[in-house]
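One chain is shown next in structure tokens, namely the form predicted alone.
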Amino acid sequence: MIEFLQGVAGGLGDGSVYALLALGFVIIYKSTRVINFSQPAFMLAGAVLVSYLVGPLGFYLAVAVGVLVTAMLALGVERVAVRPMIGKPVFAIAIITLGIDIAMRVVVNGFIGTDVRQVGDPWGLASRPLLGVPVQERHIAMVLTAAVAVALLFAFFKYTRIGLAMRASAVDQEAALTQGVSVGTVFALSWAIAGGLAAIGGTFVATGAGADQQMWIIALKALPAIILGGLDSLEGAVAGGLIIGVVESLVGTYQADIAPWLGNNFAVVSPYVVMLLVLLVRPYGLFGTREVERV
């Protein structure tokens, strides 16, 4: 029993991350109907600007910059590569998003070098006792930031004029410019928002390993959550984070024990199965619209 419960544990500390990743894609995608596919060169980028700035500045207020830095940096390529796409195939605006991802990935890759850089983390791998099951402490830190920075942002979305402007313009871009809303501002705020988003779950993913050219690849598990959850809803994107952190934190504990025959590493590529599976049953997902078009 202890060892499920760690398991649970580590993967809802883990499933944080995916969740603050999912709610930046499913943001931009509720906004503009574009899947952002350089979240994961955001993530690595912020992550890599704490580290740097944790020396002079200590870690909380280095993550508070590198968030805030990094906001503006994908503000900063929306205003330039993406909003002169505006009206043009969705398609070849996800396709744009892919290259402003490697493009940034190349650049950061410059200042990560072949070392790992450490983000300075209070906590390191160190765990503490939580109702008698021992939870590494940067797990613990995860859930309460990711539980912070989510009801933050559904009040923002419900109590403040922009938070409304954004989810009327989600809802119908076309009414929502009848109504005075600036579309244009709303873009621009869903990058930036995605963007500080992605630098908080970079941060956290490199907290105890460090910071690496490879750690982007973490950021394509929120793909499997945001389809678990429903691309649309924000709701999902944050159940689904949470339930593929879950399923392959188990799935780790327990499949060598199981199914041994599956590999060593098949907890890696379990959150995939469960999106196959999910796309198969209910290609919406559990909380997505289901659209229905009339032939």
Contents of the next structure:
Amino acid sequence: MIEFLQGVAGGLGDGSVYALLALGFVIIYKSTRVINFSQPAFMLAGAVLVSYLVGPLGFYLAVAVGVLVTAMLALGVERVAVRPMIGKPVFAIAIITLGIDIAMRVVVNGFIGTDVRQVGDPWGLASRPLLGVPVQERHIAMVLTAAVAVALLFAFFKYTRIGLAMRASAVDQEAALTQGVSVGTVFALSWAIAGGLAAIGGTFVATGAGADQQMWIIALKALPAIILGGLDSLEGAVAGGLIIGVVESLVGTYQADIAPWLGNNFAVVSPYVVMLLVLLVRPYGLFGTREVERV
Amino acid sequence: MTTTPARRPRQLSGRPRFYTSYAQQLRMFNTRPKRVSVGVLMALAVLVPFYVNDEVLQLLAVGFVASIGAIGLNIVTGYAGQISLGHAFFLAIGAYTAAALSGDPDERTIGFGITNLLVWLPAAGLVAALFGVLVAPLATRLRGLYLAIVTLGLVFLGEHIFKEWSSLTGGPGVGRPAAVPELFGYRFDEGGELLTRDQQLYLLMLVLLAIFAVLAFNLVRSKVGRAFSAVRDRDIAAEIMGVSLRKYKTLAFAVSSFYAGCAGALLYTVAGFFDPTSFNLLMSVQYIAMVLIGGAGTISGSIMGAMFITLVPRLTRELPAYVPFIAAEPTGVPNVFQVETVLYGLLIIGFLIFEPRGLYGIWVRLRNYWKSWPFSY
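Given the form predicted alone, corresponding form predicted together with its partner chain:
Zooming out: every chain and molecule, the one shown earlier first.
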């Protein structure tokens, strides 16, 4: 039982990081109808920035600066490579983001080198008992941070003027444009928010084991999460991220005993299996808007 | 009473775009310059192995095989409009089917010892096509980027399976021998008296590419190809006109996977050995890059793109001699491998922003410029 609860707790921790990354995907998708495949590069960039800044600035300030810089980076990328493509097929834009990802990751990897970079977080691998279950402190921090970030985001979308503008242009870009919403600002802001979220996520992924060149693959696990939740649902992204995290963690705990024929490290690809199964039953995810075609 | 027989449609000289029948317009080489230039190109391609060294020949042979794979991806993505990031998965299935069929039964990896090219090549294509048909139901239910993500998941699942199934693949870091290119007792991968090994492989791949390209060209200018384009351009309109989305999406995936399977089977016969970790997301992206850089929705563009992407690494290898700050060895920063990968990314971005029709589009612009030279139009 302890083993199961420990698995769930660890899964919720990792899952809240997936949720942050998934939120980035969904926010960009809602405003521009594009899946931003460069999210892994931003995640990696954020973590590496923090690992360089943590020496002079200390962890918390380093994270804040890392988030800001990554957000600016995302803003710049949107301006240079994505803005000229407005009105072109979304497929083309998605592939552009894939190109950005590849090019940017090589540059970031250059800063990582062959070693593992530590982000110098205060938690390490220490655990503390929570309701009788030993839980890693970093997982508790992940859940709390994600909860705060999600609450702030939802409040931002609900109560601020620009949040309202973002929701409006997500529903109907042209109608929002005619009401005086600057859709360009909305695009830029959604990329910046996604970049910032990716940086937070990256930092948390790098707590514990540190950041290496293979870390980017973790950001792609947010893709099953957003498919699970539905591409255009913020709540779905959070729920999907948590589900994927828990599933992955439990598969990691039990698969070696129950189904050893699935091979080592099956947990790493289990999110994709879940995604395929869910899509066969619900093609638009659990919370996604069903596309209705009218002719 | 006699009726005058219908006049044979003929081409007016100097009026290349003036067609008097549909058949004329749909002909494979609908203008004389096309006929001549393709003929000259083929003749040159046959002569190349006698003037170029073996290293370049190997590269060109791999480029021809990659062209077959790129044509496959172009059928599903360029013509039928279904975004597939899972091409590496289908290439892997073809590669392992062929390698297993033609492998040595006494080796540590699975092998059945059927080395005839005419057996393992179609078999590799068919097994890959089978998997394509299995994936297709997802494609008929999903649209656009949902499909892209699902096919991306396929690559990760495939990578896991091939890494773990070491009795088939040899395991990561070890690998297994590739398929044996043999035709009725003649080994293409062993140098003969007349031709060296690489010359033989080059010519074999050239012939195979020509066959696959002609087949693909015939497919896309037929009813099926027009149905693909209809699905791509507006799926609802296509459905209303009686184009069954399920049928044609399934067909597109099947044909594309067949091509991918054949390309995968041939891809490593030149190098002779391959590793399960090669079939990763980067490989899928390379094929996407071939299609986009060459020109989506064109067969000649696929070939141009594939040759281009295959030759880029060879060209970047030359860079350290001219650009002093680029290191040739993998330990330096920035080194040629990093430059190469960055170049893939930047080329994709650049082409999509500035020339969405790819190399084919550049060629069309050049042609149109000279067609009316010295006048601007």
